[in-house]
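A single chain, nothing else alongside it, follows as structure tokens in the form predicted on its own.
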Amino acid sequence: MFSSLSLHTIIHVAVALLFPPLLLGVINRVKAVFGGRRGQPLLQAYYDLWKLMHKDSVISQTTTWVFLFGPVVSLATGILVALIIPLGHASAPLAFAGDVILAVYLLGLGRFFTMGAALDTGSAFEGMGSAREATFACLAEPVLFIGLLVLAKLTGSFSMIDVLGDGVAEAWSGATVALLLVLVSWFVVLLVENSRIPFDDPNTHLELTMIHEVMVLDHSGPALGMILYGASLKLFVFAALLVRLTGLAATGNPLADWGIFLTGTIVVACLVGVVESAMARFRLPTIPAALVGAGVVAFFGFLLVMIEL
């Protein structure tokens, strides 16, 4: 007979590998409702990973390991670290002390190999998405890291558990307008993180405005599938992070723990549809100015917990 801990873990397994995929639907469709369009379905993202799984890969001959190797470390960065954040239960089951260090150094590992594969290729554009992909994660990963200090700071732990628990729903009560600021400014490293508009277009099909797409242009087959896969996941964890940094998903019911987490990513998705469907992209210089306007609005978070502390 299970434990409540081993069903706990067999659901956030679950949730993290079956899930992901259905936030791309959820965008697609809600952009679709502002457009006056019927929109593709709701499970389309699962359709095209089942087919491109099933499809014959087309490999350049001038490519080394490291353009076969990129996919399967986005893929698997992507999953641990959504094994490492508590979804809708306050345990995980990869938790451990210091957790959150290694979830923001995970995504810096799988966004590294992303750039990898697209530079081993020798392709002048691809090599030009990386570029942009570097100079913006330069900008947006202090700003994460801001936000987790924040948390950090209010809970006295450098866990997952913690940062993300019941801690940071006790916290609101005395801190909330950090809490406001580092939750906006994450929503802002969401969209520059997972190539949402207004700092990209994940349909666009021109080169010379593309940065993550441009990145991926010679995969196909399988390895495009991981890819996708593995964007899915990035998305997710973010959207989990947004959630659980509410404190809503804290209430101590394991059931409705869940369900308001499941509600709660599926909402944030709707916020990104909005978002796209309200907002153009901006021009490339902007995106940095932005960028640090959100750097700006984290460390004002930070400010203020120093301050009442």
The other form holds:
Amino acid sequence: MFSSLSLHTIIHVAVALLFPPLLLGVINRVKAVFGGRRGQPLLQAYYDLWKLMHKDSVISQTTTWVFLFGPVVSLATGILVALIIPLGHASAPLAFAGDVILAVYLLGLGRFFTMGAALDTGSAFEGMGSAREATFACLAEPVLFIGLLVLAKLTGSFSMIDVLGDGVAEAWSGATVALLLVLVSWFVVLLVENSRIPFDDPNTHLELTMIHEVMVLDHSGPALGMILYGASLKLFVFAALLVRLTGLAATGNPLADWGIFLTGTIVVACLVGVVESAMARFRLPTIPAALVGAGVVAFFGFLLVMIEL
Amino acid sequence: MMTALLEPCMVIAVLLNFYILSVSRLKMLIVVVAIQGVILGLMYPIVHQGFAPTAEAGLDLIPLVRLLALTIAIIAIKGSLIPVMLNRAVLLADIRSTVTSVIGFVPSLLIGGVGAAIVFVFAQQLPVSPDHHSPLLIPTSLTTVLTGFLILVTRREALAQVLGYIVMENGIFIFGLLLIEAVPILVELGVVLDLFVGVFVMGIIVHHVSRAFPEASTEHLASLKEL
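Show the form predicted in complex with its partner chain, please, the one above being the form predicted on its own.
Let us now look at the entire complex, which starts with that chain.
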């Protein structure tokens, strides 16, 4: 029992560290196919990371230690969250009662330092991006929490390994509609948190409407590499949340579970690619409306769960 | 058992309420309200079947035909006749294609969400006889009525207020599903007819408003004036 559990832990850590950049490649490939192009290699994000890690950094003289702290903290928190949530098995290297709250706030901490690093450059442009990031994060975070609340109510636990564990599969038969609503609202959160179209465009670098990219304009070399890696980790974390929420990766067969989980995250990445190809960016004022809408949908799911107790 | 379809229908109806509160394009608003009407029309036979199992009246075709005719009538009126009329009104009265809200769309969506929460909690306290199909029926109905009120109160355009009125009636219709045994068809049809006349009257008002002012905004009607 112990040996199999530690084996799961090893696989968990390996997957969490090595797998995420692949998702960026999958999204880009799907977008390329939709655009009629062949697209970059699936492993492009790994090459980029390798390249960035061997570059020098140019650091503005007006910046302080916060500027370098930003990428480090956002990467560290990303890794920590990836170690808290269960992946292909209902266990996690870091698990304790209440880690649900820690996971969400770790994401918040990473965001805080990314914004701090952006503000530290003293650029008005990056300050604007930080303000937007803060605004939208304020609206996205409750949606995530309400979804977790639904799951906590259904599974009767406040630990990620239970909330997103094998109990979810059983909960689906009782509260299908509520979980479906949470699934939809979490997908919206995934798009917002990872600055994807229709909320933000990860490919623009010179538009006044962008949010996340503007905050990292001054970072270069290894720091930018850390940000890229952190971003892929965040995408992976949210994709993992969605896949665990479906409860499909709980067949009982460990190998099948891991297979389903990894396929599931790739499917989520494909979905993101499809959304990015099929939708235009929202106008900036409609983004809060869409987020509030997602929040109301998740909240309605919560009401449904509360009613049917 | 067809009653299994009832709850998804009601959840969709509530979600459409939220969408109705956030839509700003008039055409889209008309379409969404029509979709909600069609869903209500579909709920009607489902509830009916849940109440009168066909085992005893297996050979009796008349109730079935009646049910079918009523369903088709509801869907036709709510799903096509009213939207077509409203679209004609938009064309004839030259109404602006966007709806504006007095308090903004995000606040009205939030109020709708909070209202739904209060309604769902409140509906738990209501003494309803246990044989009513679903714990969702009353909250769905009240939420829909509330949405209708919100639209009526917060939207500036007369036509959007007509749509709010229709949404409110949809809520009353859902409530009527509770009484499906007791309420004869004539009363039900009467409600639909009421609505029909209401829309008709409102259409005339919209027409007059838009003739008196360049656009059909009810803000012009804020003060009374003696001629």
